[in-house]
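Only one chain is shown below, in structure tokens, and it's the form predicted on its own.
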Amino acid sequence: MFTDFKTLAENLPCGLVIADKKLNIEFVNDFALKKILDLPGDTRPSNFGDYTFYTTDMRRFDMDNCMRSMVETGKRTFHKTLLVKSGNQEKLVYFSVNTFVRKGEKDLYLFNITDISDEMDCITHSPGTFGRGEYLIRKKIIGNDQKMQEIYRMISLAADSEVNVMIQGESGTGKELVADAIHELSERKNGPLVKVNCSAFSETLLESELFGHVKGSFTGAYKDKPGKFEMANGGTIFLDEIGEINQSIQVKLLRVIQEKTIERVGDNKSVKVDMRIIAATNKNLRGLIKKDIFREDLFYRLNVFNILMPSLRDRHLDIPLLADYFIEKINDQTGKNVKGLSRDALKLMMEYPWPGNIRELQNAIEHAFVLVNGNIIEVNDLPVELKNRTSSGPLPDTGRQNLSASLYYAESFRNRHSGRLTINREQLEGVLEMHDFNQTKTAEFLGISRVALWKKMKKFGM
């Protein structure tokens, strides 16, 4: 019967693997090897745990933990949507496990892996890009706070539509990066992304910048010039600091949105334009509407889909991650080898309110690189405004004098090659304390199940 099954399995259009509870492989069909896992030649690892799958939030899928959970709970089935990477491509697969048959003294499990990338075309941007969205967003926008998880979701939703988007938030919170991500994930990604800082131009120059002008329309107009709306045709235009534009330009912008046409300065000929508008502001536009400074009808035309960026002080657990990101980036630029922040320097950064948000944090790290003597950034290397800040509370004790800021970021505990969690007792105590010893929140932060967290705590005698 098992021989007959193998013959049948080799002719099925899906990947099939049979393994025991320790993931030792008894059988794997050619479809799984060549069409799903895309392994070269006759490569056949003997343990299914050696194959790499990813969850749709780009975490390595823990196959061992999956099997242990099935054995311990007595579940006979398990299913999940996963990603398989092959070169620069990704396949979305439906992954299911079923208790298969008992062979001698051991149970065998049947793994069914079906490529469903094509079936997901209706909700993804192009074949094979499912999962790529969040990966690209996370490459552009750094953060693991729950507020940022919501921002990632909003970006994906905005990218899937054609409506105008309004991004609001304090200066330095990353509004432009959000606009970049929306454009790059949208159907307009192959078109231009044109950016205009509305506060950088006078009224006359801004009108010419946005709508263009014809030769002789004003002093200095020596030739015809297309405006930014024309340049963005087929793509996206990002209007930063939209709250700075005056009433006359607001009227013209309203016409652009309603009629999809523009007129160059000095011309009465209408030009058709096709672009998506993403606007951004750090001002309270509703307050400006009440003062008759900003048109209410324009506000509603631009504010079809709203994304509110959180300030850095509202996502302070992302500070270590951002610090590490900028340290690594500046290391590459300068050739230095700064490892991280001292305990006291990190404590100071965690307590500071960051009125300038991420931009100010980046400037603080750049300032520290000028002064740092060695491979650890100390308190005296930080800008004076941080050092003059009165301490407001303790940082969780990790039992280390010097530490990389990423000690408080879940991914830093994962082995870069295996993706497995590698955390010691002191580090785990620190993360638990950060979350007020709430095991559910700690497990979510570390990207593991509560059962896995419980086992870690039991292992350390906690």
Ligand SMILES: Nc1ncnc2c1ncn2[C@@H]1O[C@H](COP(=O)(O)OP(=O)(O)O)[C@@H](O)[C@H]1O
Given for the second form:
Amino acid sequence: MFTDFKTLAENLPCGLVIADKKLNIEFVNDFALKKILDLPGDTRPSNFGDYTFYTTDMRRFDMDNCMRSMVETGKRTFHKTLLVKSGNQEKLVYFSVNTFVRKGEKDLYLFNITDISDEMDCITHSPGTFGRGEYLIRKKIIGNDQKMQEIYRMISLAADSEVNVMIQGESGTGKELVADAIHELSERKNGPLVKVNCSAFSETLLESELFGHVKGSFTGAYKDKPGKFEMANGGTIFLDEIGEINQSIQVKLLRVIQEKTIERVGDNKSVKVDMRIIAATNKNLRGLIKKDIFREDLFYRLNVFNILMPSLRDRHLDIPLLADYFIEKINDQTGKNVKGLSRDALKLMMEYPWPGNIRELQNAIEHAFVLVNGNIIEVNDLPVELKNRTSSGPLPDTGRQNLSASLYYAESFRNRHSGRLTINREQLEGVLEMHDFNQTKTAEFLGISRVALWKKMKKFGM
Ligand SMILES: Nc1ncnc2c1ncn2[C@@H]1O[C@H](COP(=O)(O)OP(=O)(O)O)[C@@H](O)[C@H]1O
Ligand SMILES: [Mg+2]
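Form predicted on its own done, so how does the form predicted together with the ligand look?
Zooming out: every chain and molecule, the one shown earlier first.
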């Protein structure tokens, strides 16, 4: 019987895992290992709980908790749509658990994990559905602000087309993340994504980096070398800090775009290349054009589709969300168990102008992790730029209600961890407004059921 089961299990086109209630794996089929739980290297955890799944709203799925509640309630099945990273892909899976109770033996749990990514692909961009593409973007690019919603929309549109994209925005606003997302969601996703930081090379080196060279074409060119354009063939090339390239390379770049061919330095043979260009800059290119530093014709060729990244201070309601995201991420990396920021620390973070944007915020949290004593980050754990701010000026462009809502955001993260939910009418209004009065989203955000939300609203006479 068991050999029959094995044959069956190995031939099913879905992942099967059998584990006990502590999640110790007793059986796992090949499909699960190779197609769904494909971790880098030879990592093969023997406990199923060591595989990380995410819920579709980007939170880590708590498998231990799921098991505990099944055991406690005696519930025999559980189903959920989850995300899992497999190899270098994200998969959307239908995850179900079934208990089999056996007399005189320990109960076992059968996990069935079916890859439904392709099914979701078909509806990714149809209006009104929350497709896989969006899951992917939102899992990595955090932000609820309206300005970020617009960025998500732009990413989908850019991914659906083949035109060149220009991403502008201050340093640390996530330009590179956006470029990654566009590539990953585009038809070229199986091709290479090649990145070049144009400010990192001298003139000659940048030229050979981009176009390649033949042996002996300049001192140091010991052998033939293909350039990044050739390497990006069939995929996408990301030209970061495009505002830094000099006039002679600008002319060459224009030619690449127009003729779709390149010549290696020192060679006169032209090579066909097929790639989509995504460029990024924190410079004001129109200003550079006025000063004759950047070619206008090149600008228009690159700027077919423009994405302007908002600075963090223009979407400061996302600060708690980002802080929470980085805390969870660093907890994962370090095995620490930081629960959140103290109210005062968060208030400081909300009021700080973040000139280095999200990169600076990430650094601040990393800094705090080094100093934190206990599991709440306090004002003293923050970098000196933040904690030494004496006057906390008014927050940019937001009304009182928004401020209250944003502080509520902050509180709610802490409350969620401790399981309390306290909210006043003004705060609830703020949170509802932030979710466009969508009750489902509001309830989800607050971590309560829709009925509970409805009861609260009724209590406040809303
Ligand atoms: N919306 C975001 N959500 C999560 N992390 C972000 C976000 N934007 C930026 N980051 C992180 O901040 C850092 C800087 O982002 P990056 O894309 O390199 O910015 P830029 O290219 O604009 O300077 C990276 O570590 C990136 O992962
Ligand atoms: Mg960058």
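Positions refer to the first chain, counted from 1. Remember, predicted model here, so these are calculated numbers, not experimental data. For the two forms, the rigid core is made up of the largest set of C-alpha atoms that agree within 1.5 Å on superposition.
Thr77 shows a C-alpha shift of 2 Å or greater between these two forms [criterion: core-superposed Cα displacement of 2 Å].
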